[in-house]
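Next up is one chain by itself, shown in structure tokens, the form predicted on its own.
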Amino acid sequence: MFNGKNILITGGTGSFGQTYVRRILERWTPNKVIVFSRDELKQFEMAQNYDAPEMRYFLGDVRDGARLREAMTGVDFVIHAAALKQVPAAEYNPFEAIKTNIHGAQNVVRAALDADVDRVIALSTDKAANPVNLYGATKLCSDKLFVAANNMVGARRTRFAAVRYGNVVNSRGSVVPYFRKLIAAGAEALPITHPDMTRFMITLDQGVDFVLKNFERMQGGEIFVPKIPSMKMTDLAHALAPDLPHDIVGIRPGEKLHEVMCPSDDSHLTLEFDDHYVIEPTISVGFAVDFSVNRLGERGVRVPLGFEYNSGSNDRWLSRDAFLEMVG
């Protein structure tokens, strides 16, 4: 599907961006793979292990739609993977978020639409469902800007699509680094902010590989969200350190106890397919559309009306050796 094709990614010196990388280069032969991000110093650090000829680099920040729409320029497949993703930085610097998420989401439809890209996916997060914090409602923009934004292309051949997914285990800024680097440094409980929450789990490679399939499935309007296994944070804390103990530290600002990604009041939109699930857009896309089936030939069913897709409730949940092979 990517043989001779140029593919960006926005934010991709990050981890989703440079296991993406890696997962392309391994599969296909693109002609280019651009790598659109603001940091020159990871740009230069990345470059050392992605040093192909057809790797591109540009500096460029999505809250700049000229820059944005120069390196677009004659490309295939877009993934916007920027963002400030941080609940409690967001929580602090609303403003930076906003830009960043809102407004730079806006500026890669409208460069995608001016370079007639064939198809887009952005990534959501399991906090836009529902959201409490304000990191959830900017992806909640997003998803809505990047669904919207198939009623624009008119006679383009552009179609635009997101995937939402839980906490992406081992990434930069996560649970797990945290602990171990906590641990390592000696400390002698491990904090916990609450006793019964819970957390969908999904490995880098698992949500690089749900993302590339999903460039195959989707017709336009998709939000997609994988079938992954939840897991409560004593677990994963007992499992990492089972002499240690743990210190309750409360619910942080913005932080829920079980996450969501496909809530209830969007049982209606909702899809069921194998290994995954498909949420409708809520307004027409401008095209005729049967979500049911996939551009794959795959075929979904509509799920009870009050169906949640909630980490506390799920039917699958990850034991500690299937943690610990998870997290190497």
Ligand SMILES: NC(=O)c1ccc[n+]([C@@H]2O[C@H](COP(=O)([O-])OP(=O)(O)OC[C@H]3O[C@@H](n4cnc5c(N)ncnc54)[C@H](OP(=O)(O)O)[C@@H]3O)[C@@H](O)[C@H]2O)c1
Second form
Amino acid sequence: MFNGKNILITGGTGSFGQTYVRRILERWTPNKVIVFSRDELKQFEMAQNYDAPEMRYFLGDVRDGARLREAMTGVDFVIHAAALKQVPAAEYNPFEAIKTNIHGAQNVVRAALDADVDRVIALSTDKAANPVNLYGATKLCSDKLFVAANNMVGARRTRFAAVRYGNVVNSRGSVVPYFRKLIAAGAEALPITHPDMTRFMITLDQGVDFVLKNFERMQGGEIFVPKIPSMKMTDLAHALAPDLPHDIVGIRPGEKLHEVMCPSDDSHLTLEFDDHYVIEPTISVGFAVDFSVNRLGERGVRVPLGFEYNSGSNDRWLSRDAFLEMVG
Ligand SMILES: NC(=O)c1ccc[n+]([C@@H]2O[C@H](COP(=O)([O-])OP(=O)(O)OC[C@H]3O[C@@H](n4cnc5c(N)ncnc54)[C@H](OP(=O)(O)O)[C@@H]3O)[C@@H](O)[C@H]2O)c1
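What does the same protein look like in the form predicted in complex with this ligand, given that the last one was the form predicted on its own?
Time for the whole complex; same chain goes first.
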């Protein structure tokens, strides 16, 4: 599907972006892969590893609509991964989080429409479902912008969808590298916010493959949610350091005990497929879509009213061994 195509990824130097570029180059022969991000050093370092002739490195900020429009000229597929994603940083710097995560999303939508891009997928997060922190709230706004963008397409071919998933193990700033750093520094205990806390877990490769598949599935307007396992934070800490005790430090501001990916309030809009869920738009998009059959012919069924996809009541759990294999 990506052979001979031009692909742009905002936030292409990030954890997701680099894995995405690797996967695309392993499996397809695109015409151009454009990495769009701000920091020239990260791009320089990435270019040492990814210097294939189809690679392009564009400096730019998603807050700058004109630069995005330039970058998207002739582009077929866009993946929007750029974001400010640290919960405490967003709480402390709300204007900045809103500028990047909301205004940036709006600029991506406008630029994609202007450039007649074929398909756009924006990355969302479980924190956008029933958000309790500003990061999650900005990502919910972003989801809404991408879903509603399908109403603005008119005669254009452009279609927009979002992909929502949970904790990416080993990604920058996440709990696994944090615990490993503490263990390496000789910590006598690992901090656990609450003994019952659970999280959804996904690897970068799984996240990237799910996004790539959804470019084939999408009709426009969907929020795609993969079925992935949960893990208790205490089990995660035990797996990394079986002998270390846990220091219960209390739930931090903006944190939940369990994460949600499909809220019960959206259950009347949620369809279950074999390996994923689809949340339909709350408003009808500007063209007729039967979301129960996707472009690959896969069929989904409605979930029962009140159904919630929650990391605490998930029916898939990550074993210690499976987790250790995941983190390498
Ligand atoms: N990691 C997770 O656990 C997780 C879970 C669920 C969803 N997600 C979502 O997945 C996406 C990617 O996450 P990630 O883990 O790859 O994040 P990351 O490693 O922090 O990468 C973020 C990328 O965005 C770029 N960026 C930040 N602000 C920008 C701006 N204003 N304009 C252009 N580029 C900008 C950064 O490069 P520069 O700083 O050089 O601009 C970097 O390339 C995000 O949308 C995040 O919300 C992540």
